[in-house]
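In structure tokens, the next block holds one chain alone, the form predicted on its own.
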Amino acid sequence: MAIELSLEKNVTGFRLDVEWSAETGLVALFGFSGSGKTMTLRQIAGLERPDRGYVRLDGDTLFDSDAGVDVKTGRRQLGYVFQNQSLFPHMTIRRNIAFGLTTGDRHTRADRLRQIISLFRLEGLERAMPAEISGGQQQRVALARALIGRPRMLLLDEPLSALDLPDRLRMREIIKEAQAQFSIPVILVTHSFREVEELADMVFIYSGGRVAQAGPPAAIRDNPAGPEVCELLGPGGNEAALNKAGRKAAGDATFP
């Protein structure tokens, strides 16, 4: 399943102008905060309306400003996990997860609920309230709720940023397992290149509302497009590539 998009959006002091496409797999949108990653995700989901552009999923048009197409969020069949989980505090874990299941008879829904609770290792927590479980467990509940309805694509908005290291490591494995189990494309927003390297098949580097570079994570790590991308990658970047990018930007004549 492929996603194709072209998005333009102007807000106060910021302009998003991106165009990219990707095939089935896990796609990461990587960059500093405020670079347009979450804005892109929200426009794919239909939570924000682009000023101009299109969003196509496997040939189906979800949005097209020129054609006047704007499929409502609920009809796009996309799973979305927010950074803050957005669990219902007054509902048990079981009811939070079941909220994402809207089709099937009572027995089918009950079976589906048992399967998803087992997959995300939430047995024994069904009657707990969100405030009574850990941040990592809350994020697993949010992921289970997003996937229980079998969406066409899963959108993850920095799902690991608020977790401590052990929970982050567990969630990375759970995301991998969920993608393999459900066989759907995933778009992950993150500002951690370590997450990109461990999870993504393809990464789009965002900077100032534009795509600064795109490709497999290893290719970008080894050959960043310039000093700006090197800065985004951080001190763990390839030193030779960093020097190469610096010479390219400043002009080879200034280096021996």
Given for the second form:
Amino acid sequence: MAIELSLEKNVTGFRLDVEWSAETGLVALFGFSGSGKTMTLRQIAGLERPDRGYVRLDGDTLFDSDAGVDVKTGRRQLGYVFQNQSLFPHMTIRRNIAFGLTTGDRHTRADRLRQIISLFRLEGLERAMPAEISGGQQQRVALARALIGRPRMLLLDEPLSALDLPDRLRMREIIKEAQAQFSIPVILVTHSFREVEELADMVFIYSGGRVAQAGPPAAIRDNPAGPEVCELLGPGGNEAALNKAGRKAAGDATFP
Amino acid sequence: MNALSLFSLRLSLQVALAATALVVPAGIGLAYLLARRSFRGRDLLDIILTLPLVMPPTVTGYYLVIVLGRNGPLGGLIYSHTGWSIMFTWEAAVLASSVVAMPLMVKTARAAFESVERNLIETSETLGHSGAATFFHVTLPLARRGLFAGATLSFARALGEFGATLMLAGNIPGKTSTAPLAIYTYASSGDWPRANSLVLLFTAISALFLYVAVKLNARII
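With the form predicted on its own done, generate the form predicted together with the partner chain in the same format.
Let us now look at the entire complex, which starts with that chain.
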């Protein structure tokens, strides 16, 4: 098992209660906003603390409420990319990326920086400030910065949603390449099932703080578990499955 | 311009600089605490730090005299151990100016810290940086304009301090009489030529300070 977790958290008007595990590969958390996807990601990273539960990565415990384990965010060795505005506006692109490197001597750091800049095709932008480059380039920089320190896992919080279509397509390719290159587990939060189908090996469908269904994207597309999941897949979803589920629910497939 | 007037001007600048040097680091620390940490008594600390902004400076000065006077709880302790009292010294003027300038630094710095995107601080944490490294490399540089504004306001407030200084340091010519106090003395004794020249010089110094502040601010962007 690459990652195993169980998370319980009560906040005003919302309860997160999920328990799942996944092998290496790209795992997508899919659902409407407010369903607990980002909260899950933040709790994996240690940016938020669950009321109860555990997070284990390759058998190492990052958090366990019963055992009193809570590894600090900075020591979890996870790469995290936020939806937007995550580059340090006062640092050049080069410094932004280098800020992800906290170990190694000057020589190895410089080598590593050169490698990652070329891997993410950011040559020529090193001296630019974040405000001077496009949204797509900014997310590439954020990804490079998250990966330069060789994290054990990569967490992506809707990294494509603020991008326009061409940037989004290019970024999808880059995420695939990065995953192949680094071969670490990736967890992607998204509200686009198209992205899920394009990128993910495994998807957890979130709804109201629970996992409504889990499995490979194609299997879920072919056989959604009930009207709730159908509605989440949207108008592009499988018509037959939608009809089947729609009959079962007799029109009460509402979602907040 | 006589020697006492020049002394009062020099003293004013000296007091304002010393007060700013005290208020800026302390204010940054307190503002960061108020902006980023939640702890018991946070609201109370906020109120205590803001009070000198609301109260007349004479009231603030009165409290300082009560606490730091030779018979006060803190002043008495210091006096019994060292034989020294802060009352009627230039250090008293620095302390009085610092207390009244502190709210301006804390309020401005707190707003500056609160305006730094949480994402950026969390990103720094996920990249493996400690709280201190994040503070010095991310939070502080991103809040720098607000911090500079706070320092400017504090210096300005300290330069013009009158009420609390009068209470704690007194108005001793050649010792604790800062320019605002000296101007008051000249005016109340009808010595208009001296009052006029000191007022004009003080105005010129204030204008020069504002000019430098604007120039520096433009370079900070």
